[in-house]
Amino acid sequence: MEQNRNRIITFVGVLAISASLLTIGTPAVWAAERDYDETRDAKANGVVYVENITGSIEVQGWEKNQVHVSGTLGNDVKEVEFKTSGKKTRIEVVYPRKIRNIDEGADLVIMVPRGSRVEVECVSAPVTVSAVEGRIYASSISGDVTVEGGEDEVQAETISGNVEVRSEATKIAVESISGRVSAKGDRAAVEASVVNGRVDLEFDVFTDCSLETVNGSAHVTGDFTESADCDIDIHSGNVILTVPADLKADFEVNTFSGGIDNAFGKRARKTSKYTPGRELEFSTGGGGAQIRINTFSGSVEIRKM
């Protein structure tokens, strides 16, 4: 999962260069808005790559060993490159190189074999992926990203927009620079990151958990395996952690400016008579999962289910 965390940054750099090229020259005139409908045979467990600049992309899994692309191409779209080679299928919406502005893009619905691995990259477009069982990577620079499905690994990220994941995957990573992030699932190792926005995580069991925000609160609900390692780091925002009453865990909680409310009984103490910070260390059920919570400006509340 870590290998892919810098992909959106690389993608942004490539698109910035592309954007500079698109501002050179005169506006291109293409055919009026038209429909698109094409189908290719594909492997049941193949890889499907999708790229688009603007419009919308919706990917859905189905039982056929085919990739079917349908939708509408706006006036600024030159063509759709739809190619298959072995286990790989690539769908790229192509725009003219010399165009002043791209206003009308492609709105596509893409049906893929349910067991496919899916990778979608967009610039100014919402992305939705559903009913896919393989690994899912979905990103947009300016647009919401929604994923429902995935049984192995899911990574969903955007720069400006909300991210929502509902998945049975065992590894989940969600990230937004400016927007709300939420993820729900069964048993997973979860990574969540937001610069400006709230984070909501709700899982039956966390096998590991890493969460950080610069300006935003965090709500985390679920059980933890005894070997789980959990780090919650908030610069400005409150934390609400809701866990089972019989949880086996060791807690270490610190705030620089904010209170600590602990439903398990033990009270926090001030770190210094000169500062408002508080700290709390305690164990439940004889200890187990390692849960660390740090906030610079904000309170922490630990609740029982």
Given for the second form:
Amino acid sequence: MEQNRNRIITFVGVLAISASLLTIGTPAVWAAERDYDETRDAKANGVVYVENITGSIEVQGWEKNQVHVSGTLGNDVKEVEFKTSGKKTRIEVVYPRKIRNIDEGADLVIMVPRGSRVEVECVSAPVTVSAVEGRIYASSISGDVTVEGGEDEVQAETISGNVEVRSEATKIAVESISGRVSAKGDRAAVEASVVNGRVDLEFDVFTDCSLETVNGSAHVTGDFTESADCDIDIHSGNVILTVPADLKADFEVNTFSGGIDNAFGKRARKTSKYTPGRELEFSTGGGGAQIRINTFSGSVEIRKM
Amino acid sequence: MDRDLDPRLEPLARRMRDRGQPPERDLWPGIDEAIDRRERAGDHPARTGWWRFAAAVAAMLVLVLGARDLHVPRGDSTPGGTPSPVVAEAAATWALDGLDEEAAIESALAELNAAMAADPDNPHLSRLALMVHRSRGEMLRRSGETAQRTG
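Having gone through the form predicted on its own, I am curious about the other one (the form predicted in complex with its partner chain); can you provide its structure?
What follows is the whole complex; the chain from before opens it.
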């Protein structure tokens, strides 16, 4: 009788320990949602790398020579690797290697020295970078990318999502495979590329401009330097170009199928009696910037400010 | 309009008919009849060769540059994190989503090829074709980068 009781107690004990081990081994339990708040000293003009799979990343510049990371780590987050070495600071949200789906990632706000160069890469997470003066590279595979600030060079890209840039940088590249792209700024060389989506560019002055869409309209507004090169190539979509009335430029506009409306007066002519295409060449202000617009299927409208 | 269509214009006219883009003047009955007559006869116009050469060169450029991009490490500009199976899943999801974009690119190239066959001396079409090839190359580059991140 005593022996049987001992066996039962041993059996129940083993069951309890097994259940405990199983419970401990479940990431959702040992890694419950928690807050994260860490600070490291950093160089005023260092480089900050950020990587996250899902959640959200917001990077802001501040006056301190420190990098401060705060936010919430979801159930599926294993840890945050936050390391500094010389001028480099690296922040990586780490997930368990064998996890099948990540439902709850990390939502982080990262404060960096204002003069930092910032590079952010995410998979399925929106990215926002603001008030940073150094070079900015922000990308996501599936998520919106927003950049405000940057005085040197800004590159913002996503595969599926919208890209929005407002920057005083002198060189700006924006790209989305599928999504809307918009950029605003002062004086910059601008590159914009979209497969499916609309492009809006609005700058005080373009020093150069390259814009391509396969499917999507383009709205371009601004002045051009006399030495600027501007190429707008659209396969399917309309172009609206709005420029100052006293612009100095040489225009070359061609559509395979689409009309051309020119506020500067000269009318387009048909390229062929069999196709609806138009072509137009003219100069304003004695010439200067080289502006070439080319569409396969889409109209072109040139407006005065 | 009872004469045969200029062979160089036939692919364009066929595209206009199939895609519902009628010409501005009423040329339709003659064009339609000419296309049908030629299709019934199984007589297809000989395409000029230069655009095939241009397309081949463009495709080769895309492959060479795409391969280079896929193999050049991004070095300092990439944090280079630990590969994760979740990234692979995200990449697979994107690959499915990307079908629309790929279809758009293929459709654009088909349209451009047809137009170039009809209007082989139009340099603007060549430029657009190169642009679309670049877009395709960029998609390949992106998918390659994503694959690299998966290890």
